[in-house]
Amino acid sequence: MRWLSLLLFLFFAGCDKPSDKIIIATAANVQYVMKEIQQEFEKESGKKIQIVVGSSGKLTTQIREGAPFDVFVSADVKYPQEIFEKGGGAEKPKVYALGTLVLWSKDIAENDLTTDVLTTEKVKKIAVPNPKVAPYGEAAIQVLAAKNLLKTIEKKLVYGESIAQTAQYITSGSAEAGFNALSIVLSDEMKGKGHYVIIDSTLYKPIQQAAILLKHSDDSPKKAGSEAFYQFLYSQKAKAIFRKYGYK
């Protein structure tokens, strides 16, 4: 199974035993936030966590196939709800934040960065997270449809398998513009790399991001730690970190 190679990677990435660390499956748009939350949680609890980053859809597939994750922090509600309905969650998923969509470019100035510029010769490629597995990609397609631009620029669209890959296309200049999460452009790693504008939130469905505590057996050595991290995710400390990255 594909998750077996993941388990081996986690084993050799610093764990003496696979059960040593709480493994958090994390949607790519939340990866930089999660690093800060990880620091705070580990400092407060003394427990160690390991973050595995990917698109929400691909992480869901890995969970279905038996990947040894303890908590799933998704970019939407749909995927965690699906896991819960199929018996994989200890309790119903809860929304932890609302995401914000941006249009981002390495070279196009902020004043010129509108959805209309996407139809011009200035933009030959538009990076979009794959809407089949990435909720921010789904939101981007909704925006283009609402603006009646989708058919006009469809051939320019270049899909990244996650927010992270889409960010690489934009910051490298491989795509002249693209859609991404506000949390990514506000991160220390991406801050100052190009220009961005926040997309009118009435043009796409609210990006409700939810997490789910995955089911553990009662005698699992990671059950208590996983529950503690899940609770910490909704604490005031964690909420302050989410707000810092532009989440509502």
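Here, rigid core means the biggest group of C-alpha atoms that superpose within 1.5 Å across both forms. On a predicted model such as this, the values are computed, not experimentally measured, just so you know. Numbering follows the first chain given and starts at 1. Compared with the form predicted together with its partner chain:
- Comparing the forms between the two forms on their rigid core, the Cα displacement of A210 stays under 2 Å.
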Given for the second form:
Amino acid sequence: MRWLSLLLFLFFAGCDKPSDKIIIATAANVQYVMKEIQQEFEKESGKKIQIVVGSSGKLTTQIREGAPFDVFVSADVKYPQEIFEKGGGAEKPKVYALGTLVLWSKDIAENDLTTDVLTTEKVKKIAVPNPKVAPYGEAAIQVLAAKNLLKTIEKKLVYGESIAQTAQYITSGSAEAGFNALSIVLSDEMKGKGHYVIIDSTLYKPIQQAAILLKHSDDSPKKAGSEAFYQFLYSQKAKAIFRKYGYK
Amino acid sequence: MDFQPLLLTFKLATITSLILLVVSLPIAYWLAFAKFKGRGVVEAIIGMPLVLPPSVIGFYLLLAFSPSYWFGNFIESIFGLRLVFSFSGLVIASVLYSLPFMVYPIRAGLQSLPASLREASYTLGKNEWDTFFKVLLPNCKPALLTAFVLTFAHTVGEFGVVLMIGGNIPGVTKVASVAIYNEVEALNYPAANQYAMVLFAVTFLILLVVYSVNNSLLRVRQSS
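Pass me the form predicted together with its partner chain as well; I've looked at the form predicted on its own already.
To see the whole picture, the full complex is given below, headed by that same chain.
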């Protein structure tokens, strides 16, 4: 009998009513900076938020299928725009930061680390985030095209599924060099791993990262909190944190 | 539709299955009939890919194949070959990943044969080699077919490992399962659907053929 009541207790304890915690869907490349934004926001507002990390494409699919997210912090403009057009947003997506592209290597020193080193024997594989889905990958291809290197090194390119996997290819030395986001290189997890140089930002189209406030019904308990977080994302305080992590 | 990822998938699955067939015959024979200590350890190791998440296998292979670690470095300096991001790397990964799917059905097939079959063959003067190839194997054709097809299908369905060590290079490591994943990620559902449909149909056909052939083989055996 006692076991039964314990079992029943566990069962009902597990079936909590849907939490009114605000859930922020976060693109993988902003996950590190979001941790700090989260701390800052929770301190300021006293509200707890939860962060769900995924690739922008996957999160978009999930949002379209009705995932209970409140704000979507994407790695580019395309995906939130897509959600907005399908009627899932409370308002138009807004750019919260501009990303910075870097060339990164485990073993090649900063002085030698230029796009020219990519054509040499020293570099056998170059890791690039999949340009089809990752904005930093798209930017990397633009840089290579602008430098007229694309044809000569095309055979060396390997594509990471996300910016994080591309980082793994580079830091494990599987690829001698690769392109990535400054925010990843500067994160606590990756700090000091290898060498990097910032790519001239005139060589690629600005990497605009946008967020969108997702639609809530008027009586939703999460509406006010979500709006507050969305506002916070564009505040001076948040801007300072973004800058610290290499965003503009 | 771009057929390259599909062709690559079937090429990978065919090569992997053929290699595994050769590798697994002695292993299955050994496991089925040999008496030795530590059998549990060997069986556990061979069976690990059945239960390990593919991402675990992929992660360790990525490190093992990378030239900054000793194995990858050794292979690169001796053979001038880099396994990570290459088709040969995928083949090696698939062989490890699908090993139990080839070994276990063959072993089960061998063990299900009556001991008198082997004993009769030995009594009639055949050695172990001849007995294995001319008596035992022909008598467990359904097991061989099942093993081959399971391995093939399992390799076609491989995803996590390829995603970790493949690098998504068109024509080299971008297999169909990864192509589907990419198209979904790019919100290009029609393209993903085309690949998925082909895999769906092919997988069904393969299994249909296996079960039909196996059923008729068993029927022959039962009626004789």
